[in-house]
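Below you'll find only one chain, the form predicted alone, shown as structure tokens.
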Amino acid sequence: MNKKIWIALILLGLLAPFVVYPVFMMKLLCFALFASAFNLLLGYTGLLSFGHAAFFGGASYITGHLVKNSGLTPELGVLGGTLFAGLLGYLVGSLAIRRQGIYFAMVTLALAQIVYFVALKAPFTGGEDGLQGIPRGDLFGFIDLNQVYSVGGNPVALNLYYFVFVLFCLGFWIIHRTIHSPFGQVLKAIRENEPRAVSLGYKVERFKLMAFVLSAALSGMAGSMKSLVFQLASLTDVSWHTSGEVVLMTLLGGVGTVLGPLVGAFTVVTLQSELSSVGSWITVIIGVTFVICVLLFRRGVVGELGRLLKKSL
């Protein structure tokens, strides 16, 4: 992405809470970072994980526990959740990368279900009720994330929003920088032709593991942010449904594109928000939307738009 796109995205993010419901925007930023982190693994390394909710949800529980029961400030809580997700990613990745294709995906799903079972049975997670009442606290000890400002007559927690926005920008910048680094070029080479990458002397398993850990850590950052926004860490965050949602977001927006996961996250989160009144039918509607997009936009929305733009030029 060029500088103009970066500037436009930052300006949109800074002005968004004055136009759009801030809680919706914060949820969107959390899932956009989650989808972007997942895309780093699928779109640029060629590894399909069905268990990324383990890192997203696991970090939300850890952050909630650190902030609520250990009294840590929110930035340390997010850091703790991110580090936990990275460590869990190292353990899961070390086992999963020994297999390829569907076997890799099934291993990640199986290990994620173990995390789900731990979240259900562990004494500090709240079981089926989840970890509720997570305090947002004071950022760096003096910035109250609960403070509400009046914007257009509506109460808005601007401190919390901009904290989430800064973390999103940081995570997205790390992903963008990784993709366009020599490390990212090696990941693309592994995706395109792994045997050739091996023949060139690259230690493929090490690169895969590094990509897996980075993707897991950034997914954990997204989950940590979500636990502070909604003051809740629940079983939904670690369920296979959430793993499926992030796959859907990435495919809708465009696998292997920088902006694709953002578009996919925006589409899914918006549909969930606008169609919440239809109840369980929302799953059917999102499924139909996904089928239509796959049939009409095989490269995803951003991927097809990019192809059409190149063709017109």
Second form
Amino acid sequence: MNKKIWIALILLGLLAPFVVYPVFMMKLLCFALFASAFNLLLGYTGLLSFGHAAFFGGASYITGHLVKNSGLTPELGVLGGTLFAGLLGYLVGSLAIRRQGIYFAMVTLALAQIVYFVALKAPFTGGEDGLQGIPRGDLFGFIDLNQVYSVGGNPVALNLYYFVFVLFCLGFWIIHRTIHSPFGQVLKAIRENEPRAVSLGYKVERFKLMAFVLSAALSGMAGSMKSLVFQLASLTDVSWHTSGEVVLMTLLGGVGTVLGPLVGAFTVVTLQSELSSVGSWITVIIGVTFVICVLLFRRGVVGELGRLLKKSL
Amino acid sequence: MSDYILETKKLSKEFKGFTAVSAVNLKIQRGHIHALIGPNGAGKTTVFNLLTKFLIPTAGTIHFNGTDITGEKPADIALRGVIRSFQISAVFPNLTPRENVRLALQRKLGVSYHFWKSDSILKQLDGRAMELLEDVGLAEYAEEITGELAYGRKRALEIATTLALDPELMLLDEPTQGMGVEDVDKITALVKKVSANRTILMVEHNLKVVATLADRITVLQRGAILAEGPYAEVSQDPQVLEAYMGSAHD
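Switch over from the form predicted alone to the form predicted in complex with the partner chain, please.
Starting with the chain above, the whole complex follows.
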């Protein structure tokens, strides 16, 4: 895609904390990465997982535990969470890819519910309260992530923001590279016509499993980031609502497009925060938005835009 | 090496008590175009799926170049050089024809698991991909969206993709099915052209195509072999005529 778009997006990201409420912006980045990682699986491999919250939430618990109770630095906490999610992805993926379509989704959902149960009952997760007061700590041991700077009279944790932004860019770059790699080509082939990919000699199970692990690990990275931003790992992160939300974001923005998940995450997170005053009605509003989206532009916002411009975005 | 590239012994397949294929002994001679024909429901496609490992036989063995491949998986036999086509055209619809062919060429580069590399390293395959598209007359459509191509062109693309793997044995499942007369002639000529230096086994409905192409024919009926031999011989076989026409005299 156009280099100019990328440079503009990076500049926007760098300047954002001076304009937008930074915690909101960081939440957005976490969910945008989560949705992009999910899209790698749904949009480019054709696998609908309904248990991605297990990776997102699981990693946020692990990161929280590592930095709070083991006293690790935040970057090691994120690394630990990401690796854990990758490992969990390997286990879940190995079981789930034996089935296809709706059965695949069901297996991922069932296994994610087990993770939810563990998060509820295990001794180190804090049960219903979750892990609270996770320290942000010092990046590499000397950059204080709690350090606030005065931006237009408001205190802003710029160190933390840029740490999160760099992680987001890294994760997004890995996804982008994966999509546009020889491996990504085979994934697309599997999405398009699995029996044909088999008959060309590709062992599709291995490709699917690798895509699953990558997607899980990057979802975990997003969850780890989230636990540092909000200093909290909670049951919401591992619940099936979160799994559903990421499906929603991806479809809304445009499945199988690079920018779609970003737009989708932006839309859903903005709606949630702008409409938080209306209470539980928010579910209805987001639901209606989703229905309208599916009826009017089935390819999602970016998907339709791409079709109009005859470009793959 | 034996003269037969593919050999089956007592190949059988049952579906819940119904015997779709029973004790088929098939021998495919190296270098031949071998056609598998028979009326509807004779078990042609089942035999085909058994050979390509998409179905598992209930009994019997399959040997390829003298090696027992009965227990192998579809991707394994593809690595041995047995490549199949599908009855409904098997292409990757949202990719371009060039990318379709390149996917077949890509495997040999050994970078298919390298998700950290840019796909620009695949550009080295573009030349060969274009040659193959040229061979099947699709060069000018190389950058279109495959899903939007005409049916006959999709089938031609499928053949180009299969050829990209340089298969020793090509298995074609009804290559001319659902085509107009012009396309049938084109595909027939194409199959003839690509048959040089390789063996082809095809399931085919169109007897005219079979008559033009096949060196040897096996006729299936109710899951068993009814007759085998060159077209001229088989087409005069009273049993075959009866199976096809319902009568030995017409």
